[in-house]
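What follows is a single chain, given as structure tokens, in the form predicted alone.
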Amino acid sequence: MQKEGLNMVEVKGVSKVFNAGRPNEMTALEDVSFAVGEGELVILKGPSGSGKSTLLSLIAALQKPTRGEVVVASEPVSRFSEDFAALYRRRKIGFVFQKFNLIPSLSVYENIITPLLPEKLDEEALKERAQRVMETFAIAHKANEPARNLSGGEQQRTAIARALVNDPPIILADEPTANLDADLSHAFLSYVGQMKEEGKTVIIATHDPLFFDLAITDREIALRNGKMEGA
């Protein structure tokens, strides 16, 4: 049941066509309708295919949409041109990435506070930032080892603390999950338990069972062949 007050994420009405008019048009999300309530953790479920990646990355205005709109605390995302989505990606959404999309050969420390350089901060506020999350996520004892030489569980705390370091009010999670064995799996939903608990609003994307009918979950929102099968 989705809580009282305000809507952090608002999807209204949105569909999602690739290659529009072609022979190999592909309808990736059809006329998509639901709202996320300020510090709700929303799962998004469904088979590879579903919709759910499209979905996340307009809410992250990395896509627009060809029909809807979505708008994210009160701001209609949908509609900015490309400098200020990244202005709105930058202050407003943490991505966590199926693949980590770390740069190999830039440290921990580096590759954290990659969010942080366009604000032009100073050293020692960089340091400050970094260094939070990465005792957060107890990956401060690595700060300073290169991306390619860390465990699996290392990248993903990495880039956990990487969508972090801004302190977002919004976390998307697209399939984070798939690389990640049980264990490191099951360490991501206590990650996870962190986000809520700071008061994040947290929204995934995935069709990892492991994630269905937890008791931290607020809702789950499901989608087949681009369409919401419920919520």
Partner chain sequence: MTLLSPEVIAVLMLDGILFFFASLAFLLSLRIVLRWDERATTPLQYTLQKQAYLVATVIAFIFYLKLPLFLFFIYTLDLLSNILPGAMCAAGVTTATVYGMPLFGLKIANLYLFGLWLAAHRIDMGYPTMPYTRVKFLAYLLIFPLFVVEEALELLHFFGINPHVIVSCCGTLFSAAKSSAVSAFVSLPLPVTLGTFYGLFGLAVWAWRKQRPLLSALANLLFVPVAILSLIAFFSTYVYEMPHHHCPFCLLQADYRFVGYLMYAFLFFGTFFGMAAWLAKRMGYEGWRKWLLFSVIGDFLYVALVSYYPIAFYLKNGVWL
The other form holds:
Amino acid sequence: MQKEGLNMVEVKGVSKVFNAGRPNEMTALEDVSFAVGEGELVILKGPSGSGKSTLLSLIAALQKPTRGEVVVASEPVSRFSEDFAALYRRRKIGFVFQKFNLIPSLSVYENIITPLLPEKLDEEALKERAQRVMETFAIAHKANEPARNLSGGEQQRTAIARALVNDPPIILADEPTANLDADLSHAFLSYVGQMKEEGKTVIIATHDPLFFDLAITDREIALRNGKMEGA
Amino acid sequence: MTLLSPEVIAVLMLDGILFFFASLAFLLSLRIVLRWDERATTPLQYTLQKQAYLVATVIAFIFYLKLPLFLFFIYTLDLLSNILPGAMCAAGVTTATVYGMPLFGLKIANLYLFGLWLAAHRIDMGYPTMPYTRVKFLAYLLIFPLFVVEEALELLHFFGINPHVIVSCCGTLFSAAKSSAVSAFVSLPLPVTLGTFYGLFGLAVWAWRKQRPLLSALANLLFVPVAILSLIAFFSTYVYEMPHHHCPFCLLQADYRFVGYLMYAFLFFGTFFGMAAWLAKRMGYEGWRKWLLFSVIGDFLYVALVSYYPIAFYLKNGVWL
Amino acid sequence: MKNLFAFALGSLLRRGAKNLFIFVIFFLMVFVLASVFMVTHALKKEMFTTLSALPQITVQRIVAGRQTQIGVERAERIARILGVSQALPRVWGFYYFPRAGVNYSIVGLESFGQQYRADLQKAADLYVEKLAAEDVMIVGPGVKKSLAEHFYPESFLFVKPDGSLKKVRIAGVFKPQTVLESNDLILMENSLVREIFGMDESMATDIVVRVPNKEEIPTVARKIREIYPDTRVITREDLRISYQNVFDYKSGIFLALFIVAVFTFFIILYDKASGLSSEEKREIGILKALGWKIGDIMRVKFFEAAVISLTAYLLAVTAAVAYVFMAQAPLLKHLFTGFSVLKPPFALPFTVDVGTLALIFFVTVPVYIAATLIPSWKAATLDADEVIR
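Having seen the form predicted alone, could you give me the form predicted in complex with the partner chain?
Full assembly next; the chain just shown is listed first.
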């Protein structure tokens, strides 16, 4: 089902070993390879501990692979220095974390603009960009509310708005529905559809069956004990 | 210790802090130089990458503290001139021990070196893989001993000052009659002095027009001592409006509205970027053209400021000193 | 950069309690340091004003290691030394008044003669007729006050060395240029002073010498020593340097002690800053995952430290100016001047110079920022991947 043209994300023979050479050595990923085309939706599935989160953090260049390489938009992000990795995340990646990871003492607006703060933007530009995503995800009315006072659904929408505020081409989501009830999980699904329509490349790591065999999904990759199933 | 002035204690304490950080940076740099492997994904490499940030931060801290501290150091010497018999300004205190003059030279050189290191670091951080990491930290390993020597000279100087020995004042130190390198320059014919001074400035401007950073670096490197010596030999006398008062320190006193601080700031700014532009070009950084421009601006401001005094004097009085 | 600065400010406020603690302690330290330095600086200035009124050279005669009276004829010999424009014998001394428990300084004036100090000359010119005609004195404001308190509003009875009494009327109150030295001053005619102290006509307390060319002072001093080997020759420059040294020594010792305190504080602080709460750790992880560089986080930490230390510094220095110059440094002033009864009523002259402010700055702000360097690096290099599991 892979589209023609540019591969957005390429994972090439990636292995990740923690505590290499020590008694507690642990292989999180072993020789994983796949490619995700631009605008595709890919579901990474597998039980917890199968290496999904590690794979996401490698794609986000939060960690470096022990072997292999991650290439995003033709750039070897796994070889980037810390600074360039950060820059790459800021410009290319929107992150939706498990449990949302909002900063509780900051307001909705302040949470949403955090990815933009290191950029040289004036207050007007910040407001304009935040307003756009807040309206898209119907959270603008709570702009000045501290995140700790939000309901689950509001937290979810704030987290998604924050992931999209820098208009990244790639969205990574880590167990996005793990703490949500059925209604909110379905709501998230509809947001994913929205993102795909906008041409974003979306990779979701989940073990929630809700995401299995969806019509909009381009591909499912199953991980078990750090290896790709069927590989 | 005979000179227990609060200013001296403050300078020594800050030196202690700087020394602690510089040594920390040295040890970490040593490890980075020996063990750095940008391809490796070992925990050691991660640790080294993180420590590289610490080293850079520490060096930035040292540089940005050294800049104002240098001015405070001169101010302290100026204060000490009140208790040293014979001294009228920092010049006398500097020559109170044999370490004073080398200390001064080394302090200035180290400011340039730390500054250039930071410039190189900034450029290196602009590349995804930081290709100059090893070279950079190797360079720091070479700068560190100079820093240690500076600190040692400073201790020797402060503890070596004997308040009962009469020192010279700037009037005799920089007079043509004395036989030192400085005096030799002071006694050079004026056309030679000024020719070298304005000639080097012209060369720096030409290097900018032709976009030749190596030439600019060389011109600016020479411009530092020539500018200071010609300031002593010629320009300072017009600031003081006294033909025999040659001194690079009295300029910093309130009597002359602290104009010296402005002069030295311009000179440092201009010559620093003149050298940094060459380094930037060598490291493939596009910003070097901008830095070259900064250099010419700084040099020009310096030349304009020091030239103002004799010209204004001539226009007012119709004669030269 | 502006945005990061705003974020740092917000972050300081969000963790108000922890930062307030640091702020208060830092404020107090700067305040104490600034107050001490401002008081010493003001006292030093007061002292130097006094000093500049002193004669360039003072000649005393020493017998058996003690100062004693000097023959007035020596003044004439000294006046003939090349470079000396004037040599005047002075008659002065201390008079102890047991009931008030104080010492007055009695200084003699030569009626119709030249004085060695401009202010004394002025006083002499003003009261010359009276001083010459009758037994009167001009007193400093402190003397006037203490005499009045002991029921001598108009005149005073001096006890001469032989036990007989000498009545002297108060003719006026002396308005000096600096109060520190002149508060306890009594001015009289030379012969009256000699009578009260029981001194011979041909003797004086010491001889003061004026040398117009500053450069010649050391030479003149040396010549006097050669002519009169039994004298001690003190130049104003010697006094100035020894005063300066005493002050530097005092405040130097203080600073040395202070630095010990500063370091103790910063070690505690370092410890506090190093131990990040799990909430802070998570926040840094989130920021890094969202694309903040290590440098961005360190910048925020630096801004936080800079804002705390600079505002505390500015406020503490302002508070110290108010405490020292407006409130006249209660408690602290006596620490430096002692509890002498007649000395108190003098004001600390307002002097705040850039150098003192820079000194206070350098021993506090960079030290604080240095103490936060390593903790903020540790915080900024925390692993971010922990937030995505």
